[in-house]
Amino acid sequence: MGEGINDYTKNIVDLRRHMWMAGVEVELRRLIWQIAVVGKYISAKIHEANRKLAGSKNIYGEDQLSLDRATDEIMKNQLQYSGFVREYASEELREITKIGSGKEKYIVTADPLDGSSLVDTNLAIGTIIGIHKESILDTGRNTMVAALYITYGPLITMMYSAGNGAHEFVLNREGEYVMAQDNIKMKEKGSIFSPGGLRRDWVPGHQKFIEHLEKEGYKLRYSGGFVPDINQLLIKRGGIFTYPALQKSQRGKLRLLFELQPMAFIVEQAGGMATNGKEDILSLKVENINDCSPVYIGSRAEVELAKQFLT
């Protein structure tokens, strides 16, 4: 029996070992590992906030804003002296911040706590990270070398890609990220859809697209959180998430730098697609850190079909 346990532990692949075997360059894998560790601190902060909220009659909004700021500070402070990051951009900051000496190799974009409004409802939320080597503004091309997201739910999981596929890891009881699924591949066509925005605000082409999915029997799966909804598509191997252009907001709601680009990078590495309804998300020019875009992201068949309804 003891030999069986030893054989099992030998076959466990943790995050650091996986990145080494995948040939991820040394500095990049150290940075990814450090961000994964920051996820542990953020998870602890979320649990601390929920304990404070239990039985409280205070207005939650103030606690939510405080939690957003706190998680951003955790991320920025942990990266500041890493030796790998020269610039940091976050949903919580108004501009790109220099945090290194200027000689470091990477720029990090972060949505430290995506879906923070769901914390009090005990639904899954997450952290979204993009890692770039070059300027993140005004390029009109993809400068990302890696991306990851962490899901804080019944399990803490991390999905990462360094341009070598999309891989899922779960945080175990010993505090190690161990492989759950390697090289995830989405099906050409899925069966679930996650539509954001109010139906009354949808533009006609988008409404017809959603009605088509409903007629085809697609299952509605929408949590209100970008991280859990994208994670669902990857784990279930297909479907589509969309937050469209709205009648009064043609650029949609989700931010290119902090949410859409990293998720597009990961989904494309899993064989999926991500567009604004016409152009690939990773080809869009970002002129301001707060730029938003409509998004259709998921299986190739559904994303291509959306284009037909939107032209």
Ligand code: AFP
Given for the second form:
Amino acid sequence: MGEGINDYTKNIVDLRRHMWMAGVEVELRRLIWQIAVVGKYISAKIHEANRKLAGSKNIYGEDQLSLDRATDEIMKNQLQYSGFVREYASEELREITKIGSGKEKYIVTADPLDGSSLVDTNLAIGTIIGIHKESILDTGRNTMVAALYITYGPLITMMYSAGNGAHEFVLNREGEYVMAQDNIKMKEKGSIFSPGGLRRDWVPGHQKFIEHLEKEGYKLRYSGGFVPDINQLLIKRGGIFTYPALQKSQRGKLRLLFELQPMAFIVEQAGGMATNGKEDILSLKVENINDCSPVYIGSRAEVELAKQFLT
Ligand code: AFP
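Return one more block: the form predicted in complex with this ligand, after the form predicted on its own shown previously.
Expanding to the full complex; the earlier chain stays at the top.
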């Protein structure tokens, strides 16, 4: 029998109860909960996805699917009336947008639908959120107080951290996010790797690193979706995702503010690491909202090893 409503009197821990028990401060609890609810609306939008291009391009010059625009609108509109968010920045918008009175406690960064080019393949895609207290530009680690991602796959799952470890929830049939795994901790070393970019474009040090992993028998797991690929490392408790500097673009492809820093926050909370090959992703200053960075993220042994190949 499903977790009917009366089961909640037992030890079913839903998202709100988990955050309360973890001592997450009330406004942050309510904001994380509201964002998790938006995940349900985005999932509904994916199900009625019309894949016609919106005819517009985002700041990176990429065609915006109408789905990208729609999910960004949904997220922005919900946060606008949350009472907790004063500014919103998203991969789909050209600049940081004021959405509150200016007195609200938080700034939210969003990649509302990461991996949207996979929608027509029915592969898993996701939403990535960073929650900051101070300015999101020109600062590093000290601005983020929480991060979460939602994976739209066979199940809708959500991973969050408010600096209290990394915790996974599954959306059940009653529309509640019920705790699946609490305080996930990655092993020192894993057995899978996700190598982004084209081999012919890799810088020499990266090429040697990947060849080493292949020789060591690591299994290649790469879906083209950052969210499910990172989620796989956390659920399998180890391994590494890389999107390196490329011969023609030293800064790689993935966005520092919208994709890398929220995921780095969560992976570090799970005992993993995230660097650009030299420095921690969370210590990098974001000068411009569309800054990109090479990334090595996952269990400590592999991320540390990558550093040795790249110096
Ligand atoms: P889209 O949002 O355009 O599908 O890009 C997804 C992404 O930003 C990230 O989710 C993937 O890890 C990465 O790009 C895949 O890039 P490649 O297609 O170059 O492998």
